[in-house]
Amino acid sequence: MVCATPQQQATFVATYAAHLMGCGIHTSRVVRNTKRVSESLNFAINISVFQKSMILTLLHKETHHTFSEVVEIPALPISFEHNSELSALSWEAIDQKLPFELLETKYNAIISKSRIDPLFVLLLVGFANASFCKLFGGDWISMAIVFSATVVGFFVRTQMLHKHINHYIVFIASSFIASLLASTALIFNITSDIAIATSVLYLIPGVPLINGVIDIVEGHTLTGISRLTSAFLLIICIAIGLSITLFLVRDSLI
């Protein structure tokens, strides 16, 4: 078996860090996990994180050679599973001194796992939004309408993202479609205002908002502000889509 060179190991560390950032993990945790992995490979590391890229400088403790890696942060779906398993892998690497080949094999096994069935996710999102409707005082008919509107809106969002359409346009369109379908609650003279308002909650970028605040609190101000800015822009897009619906049905609401 051919042993990996320090350059290959440094590239792996950079790929590992970028995948963590792409999965929606706050910066300080990415830094801690990456430092554990690099330490297990006998590197000292310095990490600079930006909105769409990372710069890693790794010093091999034996050869004293320095390696610089500039890696783009991929736009990945938020994954708490990858968050947990890759964090556990970093502890395993440092505690058990995993050889690089085994470490790389375990990493590839984690990121190549099949994701949850999209249909199952679609149904769960629909039930979650319907539950929000009930939580805010909606009746059962409103819940059914919100469920249907959410399923359609989420499906449209998924298909548009697969076609690589600009995500701001995706959020405006998804918000408009979901809220427009939810506005059918006006026909039944029920809690239509709650139905319309809760139909777009599945689009709220909760993870970026939380991570942005955590990053700022923990000193990663640049990354935190970038995440909050992106999240606020998405919220504005949601508001635009919802506003279009309200403009169309405003006579029925009054």
The other form holds:
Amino acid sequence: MVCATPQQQATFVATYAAHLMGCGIHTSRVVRNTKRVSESLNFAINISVFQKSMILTLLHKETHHTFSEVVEIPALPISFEHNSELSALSWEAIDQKLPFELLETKYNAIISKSRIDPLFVLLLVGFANASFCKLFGGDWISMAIVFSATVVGFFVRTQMLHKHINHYIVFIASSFIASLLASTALIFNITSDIAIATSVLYLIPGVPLINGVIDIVEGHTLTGISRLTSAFLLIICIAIGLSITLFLVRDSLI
Amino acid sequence: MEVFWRTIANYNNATWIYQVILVIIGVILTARLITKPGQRTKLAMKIYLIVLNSWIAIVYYLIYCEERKYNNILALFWGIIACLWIWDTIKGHTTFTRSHKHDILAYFLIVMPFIYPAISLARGLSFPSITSPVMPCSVAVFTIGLLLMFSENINMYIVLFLGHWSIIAISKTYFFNIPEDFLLASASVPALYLFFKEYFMRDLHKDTKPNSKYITMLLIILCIIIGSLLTATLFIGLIQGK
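Having seen the form predicted alone, could you now give me the structure of the form predicted in complex with the partner chain?
Everything in the complex follows now, all chains and molecules, and the chain you saw is the first one.
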């Protein structure tokens, strides 16, 4: 078996860090996890994180060779599973002094795990939004309408993202479709306002918002602000979609 | 509720001859699609569906349902479905390829637009204040039946929009006292289950979780919940009727 070179190990550390950033983990946790992994591979590391890329400088403690890695942060779906399992892997790496080959095998096993069935996600998102409707005081008919509107909106979003359409346009379209379908509640004497308002909640970029705040609080101001900016742009897109519906069906925003 | 039935009466009074023409064209095209499904027939059926959905949006909702509140929302809704059919005609998503998997349910759904007025008459209503085959729910149930009969390649957007209409139909039975809409709601539940199952289960050879049997179970439970809601609504309606 051929042993991995320090260069290959450094590249692995960079890939690991980029994957963590891509799947929606706040910066300080990415830095901590990556430091643990690099420590287990006998590297000292410095990391600079930006919105779209990362720069890692790794110093091999034995050979004193320095490796610089610039990696692009991939646009991955948010994954709490990858978050927790890759964090656990970093602890395992340092606690059990995992050899590089085993570490890489475990990493590949985690990232290639089966994804959640799209139909399952579609239905659960529908239920989640219908529950929001109930939490805000909506009645059962509004909940059913919100469920259906969310399912259609989420389906539109998924299909458009598959076709690599600009995600701002995707958010405007999905928000418009979901709120338009929810606005059919207006023809009944029910809690239609709540139905319309909650129909777009599935689009709210909660993870980037939370991560942005955590990043700023923990001193990663640059990434924090860029994450919040992206999140706010998406929220503006949701508002545009919702506003189009309101202007069409009610001639005003309120 | 009075406004609701008055607008239906006005619509039927003024457009019955056009409705008859639309129904005849629909019957001929459906028969040809089943017996001799050529490219021209398939294209003609798509054009027919564009016209039919545009008719519901413009003639039914914008013109004759002007009295109703928020008629523009429903006009927009049916206008979008008409646009989806235009897009489908250009892109060719729906191929109208016969699947022979759900023929019994499909035939039942295709015939259902004629059952609608029969139920209205059985309830003691008389023309023009009755449901007709060229009304939103009849068109929805006909389209669902047609898509189910030719379910090899279907446009899921249209299915989802019609599914949303079925949910509205459940609510309409409460608010506007149209028990006929139970037909659409109750018939669309198994149809939607089949559409979802076939559309999404095509990808199940891929490694996804949870296991496909749990997803199927979830779908079945969802359909049972909707079915139970329908039954409860029906019983409540019957009790209130007594």
